[in-house]
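One chain comes next, on its own, written as structure tokens: the form predicted alone.
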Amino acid sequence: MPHLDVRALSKTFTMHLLGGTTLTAFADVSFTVPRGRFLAIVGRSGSGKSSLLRCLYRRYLPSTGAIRYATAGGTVDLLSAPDREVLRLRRSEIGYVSQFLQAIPRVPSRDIVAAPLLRAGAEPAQARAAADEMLERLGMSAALRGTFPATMSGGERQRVNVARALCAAPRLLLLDEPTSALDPETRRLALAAILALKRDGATAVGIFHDREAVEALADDVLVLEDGAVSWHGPVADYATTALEA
């Protein structure tokens, strides 16, 4: 049984302010991800990659298909599961890194990273210590850990974003271009932290434009082109020239 089994997934948007015009983000996408494997999703901008990942996280509700996820307690369909169940899984098993940090203003970075652990029942001191450790692994100075992300650069905010998802050690990790705003050294640290989580047994699906990241992390690659799967196979067989900047 795969950890994640996606079948005939599609997402169509209806533009009500444009007379009901429909826009297909992607259609008939199917793939499986075994436990502990990393699937990289690549393709040109506008090919439907981020919409697909948001459907896996249920930030978008897919139009058709199935997303069967093997939770710690049994298999659920993330497309049809009640909102309460999806929220529970986000708190306990599924981590998500967006392209940009979304956080409550005036909350220190350390507390943003510790929040998933606190929701899971960790003691505040333990959660903050784990947050400090993860931020340190991503190269963030002690002085910055107690400041607000609004005062930080884009790359520093993205470190907080990545740290928040990794700190809780999710069973399923969804990554939407997590390293795009990072400098080369911080990118290296982030990739190492993601790889360590994978080695501990996490399953991951990630969007990357960076060939180095795909080669470092992925076991398999899925290429989206105009909302459809144009190639899917092992990373060793993937034609690296197909990676789009």
Contents of the next structure:
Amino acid sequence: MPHLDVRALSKTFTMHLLGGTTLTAFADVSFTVPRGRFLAIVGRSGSGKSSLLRCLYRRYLPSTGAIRYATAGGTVDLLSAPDREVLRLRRSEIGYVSQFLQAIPRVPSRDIVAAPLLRAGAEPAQARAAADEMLERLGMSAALRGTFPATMSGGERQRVNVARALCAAPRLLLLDEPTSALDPETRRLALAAILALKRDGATAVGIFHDREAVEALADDVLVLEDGAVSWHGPVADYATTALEA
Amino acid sequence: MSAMLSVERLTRRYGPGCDRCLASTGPAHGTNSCPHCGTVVACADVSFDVEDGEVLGIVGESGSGKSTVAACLAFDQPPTSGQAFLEGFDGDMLSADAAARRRLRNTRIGIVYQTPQQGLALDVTTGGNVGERLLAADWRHVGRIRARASDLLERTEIPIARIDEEPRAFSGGMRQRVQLAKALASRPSLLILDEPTTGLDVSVQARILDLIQGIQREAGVAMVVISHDLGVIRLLTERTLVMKLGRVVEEGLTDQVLEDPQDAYTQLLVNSAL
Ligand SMILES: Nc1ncnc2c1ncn2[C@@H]1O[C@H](COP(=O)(O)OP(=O)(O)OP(=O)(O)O)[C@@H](O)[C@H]1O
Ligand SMILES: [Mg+2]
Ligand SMILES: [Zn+2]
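In place of the form predicted alone, the structure of the form predicted in complex with its partner chain is requested.
Complete assembly follows, chain above in first position.
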């Protein structure tokens, strides 16, 4: 049984302020991700990648279809699951890294990273230590770990963002260009941390704009074009397909 | 986990009422006032539940009925119909007898009102304001009352030196903090915060929000936060109800409601905030 089984998923926005105009972000998208595999979603800007990922996290409400997700306790449809069930899964097993950190005011980065662990019931001292370790792995200096993200650079903030999601060791990781704001050295560190999670058995769906990340992380690739799947296959075939094109 | 508070079809009308009030008001009719009898339907059929440790947000335009929901839950207003169940209390608390309601209000429910005048006796000392809640909750020992009041004021960052001053002399932010100290006095299971930061300047808001987040991390309390400020809702809550003209028009995960609002009114609200 796949870890994630997305069937005929569509998302159409109805914009009431514009007289009810509709805009379809993507339509009839189906794919499965076996447990422990990484799926990279690639495609031009505006092709529906982020909307698709947000639907998987239920930040957007999908319009039709199904998102069957296998949890330890059985399969749930993330499209129709009650809000509390989704919150519980977000806390316990689904992590999401947005393109940018939505800074939480007045909280030092170390505590932002530790928060999901604390919520899951970890001891405060242990959670902070784990947060410190993850930030260190992403190359963040000890001094910065105690400061507020509000004053940090884009790349520093993004490390906090990535660390927060990785630290909780999610079983399903949803990544929206997590490394795009990072310099090459930090990007390498972030990819290594994500790979470590993969080695521990995590499944992931990620949007990456750089080929290096796709090749380093993905097992499979799905190409979105104008909201539809135009190609889906193993990363090795994707490389040759792309070369031919 | 079962709900700490469960509210079912709460309705509050102001006016004589007729059998067409509900069918003639609400978002579809563009008014909360019944065209047949002039009754104001302040809130109708409002249902939700909140678990221990959860914070539920309620947003909506002015006059949409948010404070009325709070007032009914704090027994300040009798509902016209509907029920509410508080964990550990047998049956509908809204239809309990006066003594039982007073007891619940004094021991299990804390509220910070939209206007400090509603929540504070402005001409009674700060210590007296907090102590009054403790007395109501059956605290009898004067020394212990004073010690607990000091703890609460310390926690809400009111300088202890000002315990004998009247809140009349306090700034808006300090008054809200005294209200919070008062609301927390009896260690409530349900804490209702009606616009806790509205009208305060940003740095004062920040400290109150930090304080609320600190309370949230402690076990044993379910919170309802009413706010116009979507930033406050995003920061404090994980689930949100959107009200308009007395009705709930949308509810969902807070991030979903704010980033992918479904209802026309919610879309307007979110777009106006940007
Ligand atoms: N005592 C009352 N008598 C008559 N009408 C009332 C009374 N109290 C409230 N209302 C009406 O009920 C409706 C809901 O008011 P309420 O105070 O609950 O709104 P609110 O959502 O809290 O608004 P705000 O955001 O401005 O605080 C309004 O139309 C109001 O005028
Ligand atoms: Mg109000
Ligand atoms: Zn009527």
